[in-house]
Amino acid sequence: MNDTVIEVEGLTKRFGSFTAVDGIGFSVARGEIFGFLGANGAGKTTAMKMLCGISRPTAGRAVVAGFDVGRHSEQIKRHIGYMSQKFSLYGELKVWENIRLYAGIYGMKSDEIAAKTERVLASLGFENERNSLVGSLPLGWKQKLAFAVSIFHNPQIVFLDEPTSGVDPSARRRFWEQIYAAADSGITVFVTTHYMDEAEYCDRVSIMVDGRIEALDTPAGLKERFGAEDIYGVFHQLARKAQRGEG
């Protein structure tokens, strides 16, 4: 994990006289599981559009894949994977058109996508489920899916928005298998979590105040800083310390 994917220097976002993400910097090695921590308003969910390529700093410099936030988004978007919240299949799609729409948007050819849509589809053990409408599926089973459309492309880095919002307990752990073996392959992944057990899975945690970054370490390293159990207690030590209301 000696590459680093992403490098940010000073990133800052205003709207108007409001300053959304204010200043930070981090970086973040290849085939890391980054975990990147907020209360609703901190800015975390600004920060990760800018890092997407889906809006423009206002000041500070952001590097992903080897390529610059403010002038190659387009670039960025081709090289990144992304699942948010929201699931984003299409419902009324089977899931291997699902798997071929997103593949061809990402420019994989035809041929490629049709021999690893089986391969996919073996590891979520999905075979009897390829003709199914997304929507019809269980939501665990939905996540499953959304995150292997994601990488299916295989970009360097993948970035989830509360990827397990909503899902039962142990349908997060077997998605979080997955995110273990996404890494394991060398894709780094950048996660913001409301599930304070989440973050402790992840190699390092930054958990953003008023649009700061106040605390950026590993588990272990900010749960002994803080004199915290966990990274529940060491959240609401800082966010606690908010100005900011939601936004």
Second form
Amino acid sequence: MNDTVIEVEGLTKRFGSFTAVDGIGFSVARGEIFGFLGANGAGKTTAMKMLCGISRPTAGRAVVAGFDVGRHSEQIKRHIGYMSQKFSLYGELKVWENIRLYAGIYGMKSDEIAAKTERVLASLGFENERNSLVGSLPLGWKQKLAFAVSIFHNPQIVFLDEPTSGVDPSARRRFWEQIYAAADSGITVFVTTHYMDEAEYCDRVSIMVDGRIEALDTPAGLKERFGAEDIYGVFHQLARKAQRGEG
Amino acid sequence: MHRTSQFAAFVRKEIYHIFRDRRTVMIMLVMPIVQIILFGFAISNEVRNVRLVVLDPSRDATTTQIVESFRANSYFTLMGSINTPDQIEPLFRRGEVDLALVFGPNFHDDLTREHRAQVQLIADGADPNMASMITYYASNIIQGALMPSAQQPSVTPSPMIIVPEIKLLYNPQMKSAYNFVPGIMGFILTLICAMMTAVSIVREKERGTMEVLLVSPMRPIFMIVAKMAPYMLVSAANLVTIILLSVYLLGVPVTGHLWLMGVTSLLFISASLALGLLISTLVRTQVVAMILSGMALMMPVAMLSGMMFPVESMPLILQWLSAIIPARWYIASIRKVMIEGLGIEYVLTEIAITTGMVAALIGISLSKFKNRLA
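Please show me the structure of the same protein in the form predicted in complex with the partner chain, now that we have looked at it in the form predicted alone.
Shown next: the complete complex, the earlier chain at its head.
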């Protein structure tokens, strides 16, 4: 029984002379909620792209869901889910059509899709929205649906790239309940966020500065080590050292 | 991985996208009809570099004089003389001449004794604007060449009457529809295939769904083909509409093989789809994709493909430029197949060039696509 689903060592990505990700290393356990923090331009998006198998590392290695990102990126793609900061469902398609599309892309069979769609719609309380166009739903609902779709094919890991940007605080709290439920069912959650209060919800948090991981611990551990009131305080102390600008 | 169901799921999604957007569907399906009806108005153009061949059984003073005035005229290029009428049609089929000048036997004698002599002008009526322009101009030259001799204080009591007999091959009634139908086919298919593909791929980039698709196990090549498939369908529907309209409304018959038209059309559709794909790799927003397709495709297709203005009468540099436009080759081959009724051996050049273009475009697009992921 291997309980590590992400294993990263010396992972590096260079674009010409610019080192976007500079030898990062960490591991994430099954069912863990792993917060991946960093200012804009710190390299978190690049790092996440490598873990998702859509960007090749320049050096170092990373094993995701048991597959090496350099050599078996296609296998990785089948075992992960992904939700981007931009709302990523199709507004012109109905709720069930979006579900069927993504489930189909992940290779699920029709009868399997049909049965699971019922369960998911029920758990979201979306039974009456089955035939609504996704574009007509309120943003918070879209977000919930997008997350449900990203884990519909039961991936080992789900990558969330700033999933709650633009959502109001109460909707964000409900969204995190969904994340907890997914983690309880054994799905590892790898999440980047701008909201420091959300970092408190994670099991462990890493903070990237200028392509390196400057801190990695539980939220409580980080606060203790930096003598800060909250994660924002920790982040602020670290981000001050950054050499790189925004962007 | 169930590749086929994955592919089917994606194609179904594209079809929903297209057909739920009723305005776009209407535009795509109605546009060909409107254009076919609107384009009845012919567009005038200039006569230049007319390649002339002469059949002169008389070889007398008058015919020599007429031929000399053609030789002296900068708009005509004398390609040579032929000896029998049988030689005319092959020259036209090979596209080597634009005008044939045929004198009757005993031209000079007929003219001086009977005050009538026969001269025939033969032009390619598949391009009626051009043909009427050429023949009109040629008639004037003939009249002009005879003027001095007519004015000589000779014994001729009445002015000589010359009645040139004009014969237009392939389009005897000189309908302009023969010209614009192939042009519209090229235009509509470029518009729908290239612009729609570009916009629909860029829309996914703009909205962020492309990111999710890239992280999914769907292969880019499958995604691209799945995106193109519905537009291929719409284009095929347009093709059928245009052909039906041109046959039953405009009376332009399909003289050649329908299958050959199908093959060349399919090839051209592929080229246009690939062009749309290339544009989508170059831009980030739908608006830019639209403008780029409009500027980089619509204008050249309308102006340089031979749709409105004959490629032959363009300045050399524009002729070169037109060679990189897929629609130019398509329109040329549809003219040959549909209007002139020629077989596959006459459109091999067009087919080869278009095939090369498809391969190059897809190659470039895929490598750009992969570069972005590296």
